[in-house]
Structures are given as structure tokens and as C-alpha cells.
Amino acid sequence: MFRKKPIAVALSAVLVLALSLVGCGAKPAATGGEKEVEPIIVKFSHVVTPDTPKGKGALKFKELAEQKTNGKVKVEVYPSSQLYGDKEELEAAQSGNVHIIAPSVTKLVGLNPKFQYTDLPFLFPDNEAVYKFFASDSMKGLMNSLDKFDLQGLAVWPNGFKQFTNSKRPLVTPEDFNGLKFRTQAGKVLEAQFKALGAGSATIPFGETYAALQQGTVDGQENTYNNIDTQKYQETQKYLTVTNHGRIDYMIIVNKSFWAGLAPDIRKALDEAMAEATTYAVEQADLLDRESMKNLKDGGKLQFTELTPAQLGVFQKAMQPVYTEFESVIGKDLIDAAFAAGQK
């Protein structure tokens, strides 16, 4: 009996220790806890502002991401340029440093030129057309066309059209641009448009257009209603000529090995909040679109020139030449494919 009472004392010894280590927050070893699994970060870098139809897009993916993966995934958004500015981003999602950008069509077009569709002036006449070329296959072949640089296309949320705006005076007629300067995304079709109406352009990044345009190292930038309200350049800007000529649409990028990487069921539920986010991405657009018009025409500080169709007619005849000069850089077929997509 004497040689059983170490034993009894040696069990009570542990289970008080187990229990004390219970009461502080510790799992015992036999309840086979596990540890809690750290989510996964999914960095969400763009340049404009969250209240933009971009902005807006983004936190509505931040949203419905962390939703759908009951938070085994944390979406971290950085509007504004706060970590990477318009030249470097497409560096950052190649090297991994961000998972998700949603740069600019135009700003992809030294990955492949035929991006540059975008910016051919009137090739659509209207949101109908735009987003019935955004569901082509010549689209998704655009959004496939990156893996070199390992990057993939998940989907295209739109701005809306561009109109021109300057310090100097109203723009009626292509000869009204003679001697002015623009700002522009980086592009040789943008360039090609400014010389085919007599003004010069310079490549500025985004978030250095109200500086440039305060400073007056140009006179005028061509951009969406949304973008020229939220970013204030009424405040730089005298006369704004409303056009329709081109377009300002996003692309929604990920690092494709970062993407791939992920386990199915996580891709699957980002997959779904991506579809749904960019629904709400166009129902934004076109909502802010309209918004900001009005806010810049009730704000009194810019001059607006509604062009009638045949003015307008005479500026698609100046710009002719740039379809010429870049029809075969572009594609035909992808030309023609845009521009069938707004046949009624």
C-alpha cells in the first residue's frame, strides 16, 4: 500500500497543474486544440480616391472577399497612391509586393499595344457598347494576354467617357487646340490625338495632374466627370468641352501566382466577390457619372460646350488619322470588334 501514495500524489500533482494551466488560457495537450490560422492578406493597391467608382469597387471586393471566406481572408486597401503611384504599381504586382491593382487600360499598354484600343477617339457611342465589348472574347483574350509578365486580368470595371477641359479657352472646333498643351496617361495613341488637333501633350502621372495643371505646366487634361470632380480640377480649370471621345476603364489585375496559389475554395469565394463587386462597380459608374456632372455644372467654376453632332462629326474627321497610323498596331480585328459591339 506505501508504494501506491507517491503515485497518487504525482497524478493529483499534474492534474492541478492542468487545471491551473486551464485557467489561464492554455490547452491542454489532450484536448487537441489547434491554433488559430493567421488569415491571408490580400493587398489592394490603386491611385484614385474611395469615393470614386474604383474606390468604391475595391471596398465592395474588401467586403464581400472577407464575407465569403468567413475572414480566412483579410482584403488591405491602399487608395490614393499610398503605396505606389501609376508608373510603379505594375512593377509591385509582378514582384508579389501587391496581389490586386486596378490600374488604367491605358497605363497596360507596354505590356501589349493593342490596349491601346481604348484610347482610339469615338470608337464607342455609348455605356451599352462598352460593356457589351467588355463580355467579347477579344476582351477576355486581352485579359489572358498577360502571363509573361505573371500577371492575370480578373475582370474590367468602367469610369466612363473623357472630356476635355483647359485654362484658355472654350474647344469648339479642332483649331481651338491649336498651341495648347494636355496633360495624358502614357500612350502613343493619346499623343497622336493631340498632334492630329494641333496641341501638345505630356505624360503625367495621375496623382500629379492638379499640380501640373495648378502650376500651369499645361493648360488641360481629358478625363471621366468623376475623376475631374473628385480630384477637383475645377479648381485649375476654366472651360470644359463635354466630348464623349474616349474612354477611362479599369482593369482588375492580380499576381498569377499569388492567385494560383491560393487553396480552390478561397480562389472560388474571391472569384464570386470579384463577379459581384464589379456589378457594383458599373451600377457606381454610371451613378457617379452623373452625379459629377452635375456637381461640376452646378458648381459654377467651369464653362461647359455641348458640341452639336455635326461639330462633334468635324472632330472624329481631324482624328481619322490616328485609326490609320495604328490600325495595324492595334488590330484590325479588334477594331472591328469594338466597333461592332455598338451596331444596334
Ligand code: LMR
The other form holds:
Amino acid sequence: MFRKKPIAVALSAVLVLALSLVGCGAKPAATGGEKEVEPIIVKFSHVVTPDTPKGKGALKFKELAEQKTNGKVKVEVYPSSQLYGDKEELEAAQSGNVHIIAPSVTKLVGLNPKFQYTDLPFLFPDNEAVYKFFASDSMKGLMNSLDKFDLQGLAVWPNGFKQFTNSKRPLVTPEDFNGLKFRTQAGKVLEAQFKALGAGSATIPFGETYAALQQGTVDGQENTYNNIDTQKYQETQKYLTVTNHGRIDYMIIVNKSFWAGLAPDIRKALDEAMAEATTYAVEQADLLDRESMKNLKDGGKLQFTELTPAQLGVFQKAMQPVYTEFESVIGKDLIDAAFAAGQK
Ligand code: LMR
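Return the structure block for the form predicted together with the named molecule; the form predicted on its own was the one displayed.
Next comes the full complex, and the chain you just saw is listed first.
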């Protein structure tokens, strides 16, 4: 009788094993007998906590994107600078290591200094003006300016107006800033703003700001109620002055080549998911801004200083030199468009 040689037995066993392993990678689906396709992974990285407008918007996008593509896309959301912080996220998006990021627009200063419009003191009177500006041609122009970096702006999400906090004293007049040092997000406009108030400043990544405040590297910072609340800055700060002098809003940015390389039906579904997530993020921004203001007031750790219109006017005048210095950088047309959005 013919008998296989031991070596032939071993080889056929390896072949069977190899075939079964190949089979594992492309299992027939339970129902239609189609091959299971690995989902497209979309990594969305941001620096704030999941319970912020941006954090919630990112999770809403995940939910809608996965639902609208029937699971063909899986969105992985990485909050709190887990994957990339301020310093690395732009480069990671350009190189395609992460697909979506949502930096505060001023952090795009290195790509286009006009994004610092958002830091011009008292540029917008209220949210309505800000949202009008988001929908303007000027904002479209800013978005398009990212193209050459292989980045694409998909949407703008709001957070809110900034307030000053510090650990030393109540800030009632510009003179009270004298000699204090504040953390800034990025860029020269913010540096000039603090200089106009007689204060020093240092750019510190968001993920390192709590420690910088705690260790006294800086005395204060400026942020939205919700960022102050969710980062627990009230544990390191004693005073908050309500000024609403500047904004924190986000550009939702994708890697352009990645986005262009998606199948049209997938991209359409993701665009729809982004549009719906944007509506949700706007609602959340308004809601969470009010909630966090209340939390901070009720928490009793921060002493609130509310200014009269006349006192705010003194700040506005003191910060006016920032406009003179940066008009040519940001562009008069863009500044005028922002002012126009605030006209009733
Ligand atoms: C900051 O750095 O303070 C903010 O831009 C953080 C954020 O993403 O809201």
C-alpha cells in the first residue's frame, strides 16, 4: 500500500493550516455569503475632555458616521491629547497618522496667520455674530487656505467666549494685569494682547496648562467657562473676570488626500454625519457654556468679577493697539467682515 512519507504529511499539514488561516481573514458573512470587509478606520484626535462641546461633537460624529455607513467606517475618537497634543497634531494630520483633528483656529497660525482674527479683542459682540462669520466667504477663504498643506477644513465648531482667570488678584482694570504672566494658546496676537495690558505671556500646550498653573509657571490663563470647568482650573486659580474678550472656536480638519481617496458614497455619508454633528456641537456649546458658568459660580472656588460697560470700555481701549499692530497680518477685509457679522 502507498504510504505518504513523513515530510509529505508535514507539508500537507502546513498547507491545510495556511489555507485555514487565509480563510480567517476573509470569512463569508453570516448571511449573504459576501466576504467580510475590514472597516475603514478614521482616527479623530482632540485635546479636550469628552464632556465638552468638541468632545461631544466628536462622539456624535462617530455615532452618525458608523450608522450612515452601516459600519463600513469605524471612527476612533482620542480625547484629552491622548494621541496627539497641540504641538504634534497638525503634523500628524498632514502626514496622515491621524485623519481628523479639531484645533482651536488660532493654533493654525503657523499655516495661515489670518486665523488669529479670533484673538482680536472684542471682535464679536455675541454668538450670533460669530456663527454668521462662520458662514461667511471670509471663513470659506480661511478654510481653502489649508488646501496647500494637504488639509481640508470640513466645518467650524464653536466653544465660546474667553474669560480671564488668575491666582493673584481680582482683575478689575488693565493695571491689575501688571506683572502677571498668562498662558496663551499660540501666536503673536495673544502675546500682544497681554503686552497691551502690561502682562507677560507664554505659549503652553493645552495638555500642560493645568500643571503650569498649579506649579506657578504662569499666574493665569484665558479660556471659556467650559474649558475652565472641565480642566478644573478652579483648583489652581482664585479669580475670574467676565470679559468675553475673545473666542475659542475650532476648525474641523481632515487629511485631504485621505478624504479624497474615500469612495464617493462613503464620503457623502461622512459629510452628512459631519453636518449633523456640527448642528449638535453648536447646541452643546451654548448649553455647556451656561452650565459651566453656573458650576464655576456655584462651586465657590473662583471669585467672579463682573465689569460694568464702562469698565469693559477701558479694557477695549487698552487693547486697541493690537488692531493697529495686526491689521496688515490678518487683513482689513477679514476684520471688516467680522465686524459686519456683529452689526444688527
Ligand atoms: C486651549 O488651548 O486653551 C484650547 O484651544 C483648547 C481647546 O481645544 O478648546
